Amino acid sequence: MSNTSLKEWTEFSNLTLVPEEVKGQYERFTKATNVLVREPEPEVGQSPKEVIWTRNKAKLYRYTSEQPRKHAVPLLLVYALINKPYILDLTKGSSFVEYLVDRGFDVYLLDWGTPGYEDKNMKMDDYVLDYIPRAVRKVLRASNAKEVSILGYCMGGTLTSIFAALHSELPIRNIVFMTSPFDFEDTGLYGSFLDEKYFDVDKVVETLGNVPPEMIDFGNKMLKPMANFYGPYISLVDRADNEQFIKSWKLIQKWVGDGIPFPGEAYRQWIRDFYQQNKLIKGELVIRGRKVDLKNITANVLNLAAEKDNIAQPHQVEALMNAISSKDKKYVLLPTGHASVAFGPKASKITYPTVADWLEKRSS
């Protein structure tokens, strides 16, 4: 809108005769527009840290607090190569990050870092072989403890899933999954954009060599489109007069566009292996010529799914329950999303104690 017509608005607005219902959409309007196109980003991921240990693109970051450590487990955060992890940490009163580490837990959290064009033929294997075990070892080190325990959120879990099943030498004590898929047999929509009738792989990596995160961000939203395309912009423009709503949108919009490319080898192994075979449920997965079998995965296991998610659907997180070897395991089915089950409300009230309170009796 240009100065000229945002000043006839803004007159008309003023005129006595326009009902206040009008002025009410015309202020939440322009509200809206004021955050979209002049305030500042939010900033993110603020909780005190160090790093404590590099590789390639990869950081090891440990939680520093005034508050005392009381539990004897250290606890390693391992986060999805699609995304940016400050998802955990996001805002100060809002963080899954600061509510662990004021519970007195040491918390550790490995942030895959931005790959670059020269990264395309990282491969899982990679993630799973190389980087997670010198994490584990880094944080036992670190911590001075004997054993660790790892949450995985979204494919951050998958990974764990793997990396725990193919290196039981480790002292792993306790597994939180997290909307981590398992079973991709009934993927929803994710099985026919993905149907390798359909969908070359091969193709798209050979083009891009790594995958934009634009292309999984369109993917991801196609699950739904109103709702994803245009229900963010609809709900800033009605609830533009609350300012904590305001808050909590800028900080989840700048996350949500806020992605990573995904390294090409990965992701081809990710579509082929997962959406298109489901090998890792079948026990036909194999990484680096290692067969991957889940019933390897002995440590306690605290299973969280949400009950809207569509992207890591509650019966693909819970097919694991039957798949490990786990003599404590537990699933619970949240009542949230897939990003609201780490950040906003729910997460607060339901899941940050949900995951504290059973690891607190496994950590000592």
The other form holds:
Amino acid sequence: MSNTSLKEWTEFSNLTLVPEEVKGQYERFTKATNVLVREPEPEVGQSPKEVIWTRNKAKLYRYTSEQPRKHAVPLLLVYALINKPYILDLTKGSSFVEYLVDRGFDVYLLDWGTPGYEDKNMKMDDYVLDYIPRAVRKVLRASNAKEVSILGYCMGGTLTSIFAALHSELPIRNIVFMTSPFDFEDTGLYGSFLDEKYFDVDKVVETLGNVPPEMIDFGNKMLKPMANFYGPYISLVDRADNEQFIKSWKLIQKWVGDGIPFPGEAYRQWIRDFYQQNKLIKGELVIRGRKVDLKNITANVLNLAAEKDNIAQPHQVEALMNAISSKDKKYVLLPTGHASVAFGPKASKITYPTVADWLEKRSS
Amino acid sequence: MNQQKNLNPFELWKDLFNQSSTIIDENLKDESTSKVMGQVLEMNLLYKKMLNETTEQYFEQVNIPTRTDLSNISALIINVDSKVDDLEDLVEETASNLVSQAELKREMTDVKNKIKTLDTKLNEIINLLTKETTTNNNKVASKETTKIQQG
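Structure of the form predicted in complex with the partner chain, given the form predicted on its own:
Every component of the complex follows; first up is the chain already shown.
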């Protein structure tokens, strides 16, 4: 809309004849359009940090703070292979990392980086046996600690469980799993979409190399297509007069639409071994020739599920509880969704304190 | 008060959206959806494969490195990077072992010193005891000699 016509419309809308309701609608539409086409993307991942280790595209960050470190056991964060590292450090005042650092934890984050075409042969084996153990050793060395805590979010938790089961020699004191799927027997619509009869994972990997983030995002959105494709825009128009909502909306949209490619071989394993054959919970998963037995996990475990989670449904998450040998283990069902467990008002009020309180008691 | 409700296209659209959303979500559970999605994916993959092969062949003919060539070079660099990282880890491990060896050496020296001190003290005690015994023996002998002489 040109400036002249905008001015004309503004003058027209100021007339008393135009009902207040219509004026309000117009203003909300204008604001929503501005948000979509004019406003810059929000800045994310701004907690101060330093890189303490790199390998290929992966980086290990240590978050720095003026706050004194109160807990002897450092905390390593591991997230899914398909996300960007800022998902746990979205924005100032609503960042999981910031909260943990402020509570006196020595926080580290393993950033997977963005895989290139040359990484299409990367397998889960590489991440679980070459990257996570090395990161854990680096954390132990950097913090001069004897034990470590790990928090795995979404698929990052599934990877962490495999790592912990295969590395009983490493001093892992606490593990927090945040909406991580372990049992893939009933995955809802994923099960139908990824059925071997209709979804040829070999063909996907051989043709694409790495699986593009758009394809993964499309698959996730297809779980509830109308709500996921159009719902956010309806909410935006509906609540465009709420600045706080717009801020959160922009952040969550950035998160959802800013994925990274899934390395081909790891994707093949993830779909076949987990979604199509459910090998992990059955104890049939083999990683570089070693069988993964979740019974080997003896660390203290906090297992968090989210009520409204379509991606890692609560029953998929809870299944871990009977599969591990930990004596100190707790399952908590949070009133959130898959993303809102880590970001937003509910995350700040419920998730963050739940994790920090539990860890605090076990980190001295 | 008589409030007349204005026609609100957005609200109408929202209602329509909510109704269609429920219907679509229900239909997604049907097997035919998975079948259609599978077919669409297969068509896309076929197209992508054709495009990949054509591009690769063209690049080869005009002597321009393809994506595969570049990724092969990158893979070589990554392998070197991994080896350097492994070496770094080995060096760190060795260094930390050396530190612990130095600690072990220091502790050994401490133990040695303590044993030496104990040894010295023991020698002193033995010397004292020997002296004491000799003095006592001499005293007893002299007493016995005196008795014999008196007798």
